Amino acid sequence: MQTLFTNIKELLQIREASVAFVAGADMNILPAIKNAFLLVEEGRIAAFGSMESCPTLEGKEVVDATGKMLLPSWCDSHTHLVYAGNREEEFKDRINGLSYEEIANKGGGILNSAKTLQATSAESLYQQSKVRLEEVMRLGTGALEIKSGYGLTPEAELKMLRVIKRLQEETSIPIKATFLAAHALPEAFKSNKAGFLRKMLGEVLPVLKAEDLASAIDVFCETGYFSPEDTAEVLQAAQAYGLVPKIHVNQFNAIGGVAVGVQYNARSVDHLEILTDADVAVLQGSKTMPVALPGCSFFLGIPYTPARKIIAAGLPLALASDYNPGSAPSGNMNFIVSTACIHMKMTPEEAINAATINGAYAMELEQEVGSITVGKKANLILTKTLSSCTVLPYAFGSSNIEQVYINGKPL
């Protein structure tokens, strides 16, 4: 059965297949067709254009989109959606004045989540994560990446990765799995970082390859966690397993991690709340996607990624949720787009580009999702009646999504 969307007020983010991402001044251009149609066949975009050239309605399921907008679903390239429990007590600690680092130093933070996850069964972890996944899909996310990293032992990391694989197999949207090999040091290895990395890489990577559990690897490159040298060690070890490099970097300090990421052809460097001119220079001319996580900045009260500096340098930028229990407990990409406009001074067009086509590129899904392109998956957001696409970030507390379509079918 074919599905035909008709009378679309604006069909947003139309692209040729050759466009993998947008950068610099081009980020402020969001190609659109007014009074448009879109045809879906076998779950993929088959055709689109002006209503003047709309195919016949006969034999098709017709969705009348009068007054509404249609755009590709959100592509969330950085989440930690598979976790156990929550960290609500730490939320109160921060309200009472403790910083993220202070909470971590007293045994909270990532170590807290790891302790809970290690004690949680794989089935319970799956059920908790499935609820979160279904929620973000209803909020418009049509593709996402999920990282491990809250296990901190080979056994617990593999448990997380197997849960992610089950979500991949049982969910209709593209999900990328990333092995976050070096997130934090557990107590048992507090003074033996080399031993921890040796154990994690030596015991997890062979199983990961044998069971096809991840396509990318990640490191938290930050003062007090893992150095640029540690990061290089992890990325080097992963090369033999064909894992795509990605890095958490420059969240609190700029310590040279961005250069390491570019050196190893990282697909993305994520966070970048602190960004030096040297970091910007090394990103120029690379294929590495900078990724901002404004939900984390909002929740922790730390600086926002300097989007204007990045875009002015001719670079691309993606937006992602960083959905995790400690620093960004929300996967609502609508809020992320709004926050980027309000606090990072991105235009609505830039933010939508960052949360769709550039997000798809950041997780190597640019051939499948992220734009209205013939042949791509029909993972779509149909808005309510709107005056313009600016309403999406402007009305930050409202739900302006009427229906989410996954593979052309209403969710």
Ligand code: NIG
The other form holds:
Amino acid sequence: MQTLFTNIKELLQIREASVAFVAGADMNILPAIKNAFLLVEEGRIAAFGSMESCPTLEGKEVVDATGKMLLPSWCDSHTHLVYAGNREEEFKDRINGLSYEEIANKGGGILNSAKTLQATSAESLYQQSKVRLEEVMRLGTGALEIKSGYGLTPEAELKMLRVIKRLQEETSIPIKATFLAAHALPEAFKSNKAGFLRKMLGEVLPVLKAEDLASAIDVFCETGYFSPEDTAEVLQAAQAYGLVPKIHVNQFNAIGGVAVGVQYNARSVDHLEILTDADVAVLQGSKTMPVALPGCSFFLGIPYTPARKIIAAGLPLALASDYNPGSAPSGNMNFIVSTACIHMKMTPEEAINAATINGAYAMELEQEVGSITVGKKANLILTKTLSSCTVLPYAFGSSNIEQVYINGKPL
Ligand code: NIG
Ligand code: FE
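Having seen the form predicted alone, can you show the form predicted together with N-(iminomethyl)-L-glutamic acid (NIG)?
Up next: the whole complex, starting with the chain shown before.
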């Protein structure tokens, strides 16, 4: 089965297969072909180019894209999309003046979500999560990562991981599963952090391996949560299981976690709202992708990740939603791209690179998605009639998407 997109006003983000991510000044370049065609075969990009070299229309499903842009779908490398219930009461507490930290200290926050999740059946957790997954797919997300981390007991973590696996099996887009082994310290282990880590790692990792439940590991490295030493311990333990490190780090404080991430060859270091010159220096020359989560900064009113500083240092940057009930209850990547332009002063080209190819790299999917490249999945966004790609972030509250295509088929 072949689908042919014709008369595409601009085909955005065309890349050679050898490009794994883009960094520094190159992030401001978004390679495009004007008046283009794109051919899909068996769900993958088979050919593309200028309309002058367009193949014959015969025997193909033809989509006339006159006036419209076609680009790779969003690659959201950091979500906690599997969760139970929500935290709307804490939202009101924050409106009334409490900080995220104060709410967490009185038993709210991650512990609140864990309590709800532990009491929720796997079936209900799956159903609740599936609704969110379908919503973000309609908003243009064509690949994503989902973390556990709201279980906080081995049983509940495994329940989360099995729900993620079920979503992987039943969904047409690539989903990466990450075991967020150390997200918060539950009440029962308040003065026994070592015991908690031992239990989580000792009881979850062997089952995770046996059931193939995750490909990456994560830790929340932050004052009041887990230290750089704890982070090193978790990443060390995960090495034997071949799990790829990805860490939550520098959300509120810079405590040396970025260096630990780089030392363990983390695929990504995520958050980075607070970023020191030493952190930037340690990232230079590494293969670790910095990931910004502007939805979290927007929702909590905390600083935005300093994109200009990161890009000026020659580093790459990815954008992700952090979709979760506490700090970013939205998985809308269109909003993330807009917010990055408006508040982080990223150019539209930089933001689109960050939310496509660099996001794909951050979850080890750069061979599959993230650019218009022959052989990659035809997970695509067809926009409405637009004057330029700048309108995508500019018209921030509007839906600029006419149709999402997954494996070349309209969603
Ligand atoms: O990435 N920072 C740690 N974890 C999540 C939010 C956790 C929550 O508040 O539920 C995050 O922002
Ligand atoms: Fe997160």
